[in-house]
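Shown here is one chain on its own, the form predicted alone, set out as C-alpha cells.
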Amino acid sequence: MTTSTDHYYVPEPSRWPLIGAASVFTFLFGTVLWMNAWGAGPWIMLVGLGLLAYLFRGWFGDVISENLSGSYNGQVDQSFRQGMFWFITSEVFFFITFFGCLYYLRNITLPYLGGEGYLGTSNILWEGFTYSWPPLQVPDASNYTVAKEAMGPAGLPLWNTIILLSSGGTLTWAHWGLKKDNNRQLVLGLAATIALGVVFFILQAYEYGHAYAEMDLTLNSGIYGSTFYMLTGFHGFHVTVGTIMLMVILARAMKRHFSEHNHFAFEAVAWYWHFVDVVWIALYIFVYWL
C-alpha cells in the first residue's frame, strides 16, 4: 500500500472503545431485561442498537479517512490482514461449536438413549423410545409442538445453496473487475451479490414461516427443532451482518474508493462472505441433507 510515511500510524486518543463498551452493554442489558419481561427492556435494546450504529458509521469512518488520506503505510495493512484473519477465525470455531453439539446429539447422545453402545439404557426418555434422526415424536405432545415430518434438503433451501454460491461467483468476478482497475464491473459485482444475498434471506424467511405453518416445526419441537433453527438462524445472521458489510463497501465503491494497490476493505468483506458460502455447504449437507 502507498504512503505518505514510513512511521507505523498510531491514531490519537479516542472515544469510540468507550461509547463501543456503553453500546455493548445496553444493547446485551436491555435484551436481558426483555427475555425477562420487562416492559422497558426492548425499548433499552433499540437505545443500545442505536448507539451501535452511532458507532460503527463514527469509528469506521475515522479509518476511512485515515486511509484515503494516505496515513496508513504496510505495516497497518499488515495488521488489519492479521486482525480480520483471526476474526474469521473465531467464526470459524463459533460454528464448529453448533456442529459440534450436533454431532455428539446425533451419533452418542441420542443412540445412548435408545439403548446402543455397551452404556444403554432401553426406553430411558420414555417407554417405547427408539432412536431416530431427526427425532419427532415427543412423550408429551400437549406440551411440545410435534414436527410432522423432517426439513429436507430439496425445493428452498437447495435454491438458497444455488443462490449463495452464486453469490460468491459474483463477488469474485467483481474481485476481477477491482484487480483491472475496472470500477463499472466492481460495483456491478458487488451490486448482484447484495441482490442475491437479500433474495437468499427472503427465501429462508419465508422457508420459516412455511415450517412454523405447514409442518410444525418450531423452537418447541424437540432437539430436532432446536439444533434446527440454532445452526440456521445463526447462519442467517452472519448473511444478514455480510450484505450490510457489502452495501457498505458497494457505497465506497461507487466513489472510487478504492485502487488495484489499496483495497483491503474489499478483500475483508470477501473473506467473510467466502466463510459465509463455506459455512452454508457444511450445514446444507449436515442439517438437511443427512
Contents of the next structure:
Amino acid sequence: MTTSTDHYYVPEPSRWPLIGAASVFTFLFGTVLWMNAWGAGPWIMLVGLGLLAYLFRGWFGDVISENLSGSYNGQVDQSFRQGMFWFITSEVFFFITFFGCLYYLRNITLPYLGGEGYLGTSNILWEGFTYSWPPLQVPDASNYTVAKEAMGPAGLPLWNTIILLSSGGTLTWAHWGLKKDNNRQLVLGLAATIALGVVFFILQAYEYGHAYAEMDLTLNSGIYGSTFYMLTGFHGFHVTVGTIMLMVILARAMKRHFSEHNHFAFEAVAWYWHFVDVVWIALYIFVYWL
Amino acid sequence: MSTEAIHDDHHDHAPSGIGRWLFSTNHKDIGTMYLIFSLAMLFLGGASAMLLRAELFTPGLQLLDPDTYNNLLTNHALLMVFGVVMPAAAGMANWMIPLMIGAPDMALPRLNNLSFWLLPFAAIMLMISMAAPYFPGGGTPINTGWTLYPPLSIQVGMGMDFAIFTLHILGISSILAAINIVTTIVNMRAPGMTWFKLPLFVWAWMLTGLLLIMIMPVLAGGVTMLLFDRHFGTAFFDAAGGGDPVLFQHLFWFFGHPEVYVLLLPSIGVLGMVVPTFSRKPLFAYKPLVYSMMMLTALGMVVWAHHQYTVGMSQAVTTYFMIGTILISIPVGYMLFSFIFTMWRGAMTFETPMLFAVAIILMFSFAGVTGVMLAVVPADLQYHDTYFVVAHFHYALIPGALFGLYAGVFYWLPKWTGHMYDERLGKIFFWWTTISFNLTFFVQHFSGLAGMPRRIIDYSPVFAEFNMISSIGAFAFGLSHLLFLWIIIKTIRGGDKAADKPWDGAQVGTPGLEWTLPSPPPFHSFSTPPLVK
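Switching forms now, from the form predicted alone to the form predicted in complex with its partner chain, please provide the structure.
All chains and molecules follow, beginning with the one already shown.
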C-alpha cells in the first residue's frame, strides 16, 4: 500500500497536540477538585475525558488517513515502531516501580517492622507485630481495616492467567491470518482476543467486589491491600486500554485497512497486549502466588 | 487536513499567524518555543530565589512567613530543574539534532509539539499549587521542598495534589520528548552519518533520552502512590500500616539522581562542540569520551541512595552506595580530562561560549571534589542537610547545567537568528555571572561546614556575614540575567550578519551538518537526506 517516497513525511501544522495538552490539564485539574470534595470536580474531569476521547479520535484519525493515502515511507514506519518500542520500555519501568516496591516492602520494611535485624523497630514502635506474607495484621490497626483472608493463587486468578495467556495465542493466530492475507482469520482472532480481554476484565471486577464485600481486603487494608490494588489496578487499567485499542484495530481490520506488509498499528497493539500479558504473569507469581 | 497536506509538504514558507506556533510541527519553531519558555521560567525561578536570598540577608524574619518561604524554595527547585534546564536542553536538542544529523525534522513532529505544550500547562498547574492555600479549604502551602518526602507531604493541603499532577504532566512531556529524540537519533540520521561520526551533543542527548525513559515513570509511580496515600487510604509510606516513608525516598532518588545527569549531559554535549571549535583542534579521544558518558549513565542509575545516608540503611547498603558514588568520579574526571587535552596546545581564542566552557571545567571540578566528600558516608553524616550540600549542588548545576546551556546559547545564537551577538556584552555577561555566582555560593561551603542547616527560613546570627555576602552575590547574579535577556533581544533584532559557519574552528572535530546550512536555516531543511562521506 505504501508508495515509497523519497521524502520523510513531515505533517502540516496540527491542532491536536495543543488540544492534548489542554485535555490532560483539564482532566487532572478536575481530579484534584474531585479528590478534595469540590462539587465541580467530577464535571471538569468529564470534560477532560471527553476532550481526551475527541483528541485520540482526531489525532489517530489523521494518522490513519495519512497512512491510507500512502504518505508514509518505510522510514516513517520505522519511526512509529521505534517510538512504540520506547513507549513500552517506559511502561515497563512504570511497572518495575511497583514490583520494586513490593520487593522492598516484603524483604526490608516488613521484616524490620517485625523486629528482625539490628534495625528492627517493632519493640520500640509496635510491640508484638510479627511479619508474615501475606500480612493479615498491620502494626497499628487504628487507621486501617484488616483483611480477613489473603488472595490465593487458585480459582479466579488462575482462570484469569489462562484467559490472558490464551488471548496472547488468539492474537498471534490473528497475526498469522494477516500475514497470509486471510482477513477472516484476522477478524476472528481479534474478536476472540477482545472477548477474552472483556472476560478477564469482568472476572477481575468480580474479584474486586468479592474482596471488598467478603474478605475485607480493601485499599485501606494496610500494605497488603495497597500493593495488591495498586499492582492489579494499574494492570487492569492497561488491559482496559489494550482492549479498546484492539477494538479499534478490529474495526479497521473489518474495513480492510491492513495488508500483509503494512500493518504497523496491528503490531503496535499486539506488542502492547503481549506486554500486558507478561506483566500479568509477573503479577500472578509475585502478588497471588508467592 | 491530512489528504491535501501530502502534496504540499515540500514547500518552504512558514505558516503565518499565531497558528504557526500553536499548531507547529516544525522542529525549529518548537525548539524556539522551548527556549523562550525556559527563559521565562528562568526569570520566575530566579525571582523566587531572589526572595529567598532577600529573606536570608539578615537573621530573623523579615519578608516571608516560614510556610511561604518553604513553598518558594520548593518552587525554585521545581522551576529550575523542570522549567529551565530540561526545556532549554530539549529546545537545543530540537533545534540542533535534526540539523546535525541531516534529518528533515524530528521523527514524530506532532508528538514533539505535544511535549512542548504540556509544559506551559504544567507551569500553570504549579502556580495554582502555590495559590491553593489562599482559597477556602486549600490547607497549608507546600513546605516539603521539591523532594516531597512523606509523611510531611501527606499532611500538606490541596496544593500538594496540584504539585503531584504538575510532576505527572512534566513526566509525560519528558517521556514523549525523550522517545522522540531517541527515535530521531536512531532512525533519522542521514546516510553515512554513522554512530561514531555523531557530534558529541547528539550522543549526550541519546543517553539523556534513555535516562529519561527509564526514570520518569518511576517518579510518576512514586508520586501516584503519594496521591493514593493522601486520598485513598493506602499505606505505602505509613509504617503504621506496614509501609515505609523511606520507600518514597528510594523511589524519588531512583529518579532524582539520574535526573542530575539528565541536567548535566546535554551541557557536556555542548562542551563537546564548543571546546574543539575554539581550540581549533579535534575533540581529544572522542570515542572514549562517548564510552565514559555511557559509563556515567549506567553508574548514575545505581547510586541513588547516597542522598539518604542518614535515614538508617544498613551498613552494607551505605557502603555499596558510597563506593558506587565515588566510582562516578572516574567517567566525570575522564570527560574533564578529555576537554582539557582538547585545549592543550590548541590555537585557542576566548569568545563568550569558550569562556563559559573553561569556567565550567574549573567550577564543575569543584563540585566534583565536594561531591566526593559528600559521597563518603561518615563525612556525609556531618554535611547532610547543611549549606555545604547547597553549595555543592549549585556548583554542580549552575556551571554543570546552566552555564553549559549559556555556552550553547551563545554558540548557536548566530545559527538560530542569523545575527552575531554582541561579543563585548557577552563577555561582560560572562564575567558578571561567574563572579557573582562564586560570590553567592562559595561562602556557603563555609557556613555549611560550620553547621548552618539548609531549608530553614532563619539562622543563627553567627552566620550573618556569610549570608549577607551570599545575598549580595545572588542579587548581582540575578541582575546579570537582565543583560542576558537584552543580548538575546538585541541579537534577534539585528546585528552583524552571521555566516553559514560563524566560527572558523567549527569544522574541526566532530561537527554535524549544521554548518552546511545558511544562518538562519530555511524553514524546512534536509527534505532529501544529504549524503555524509
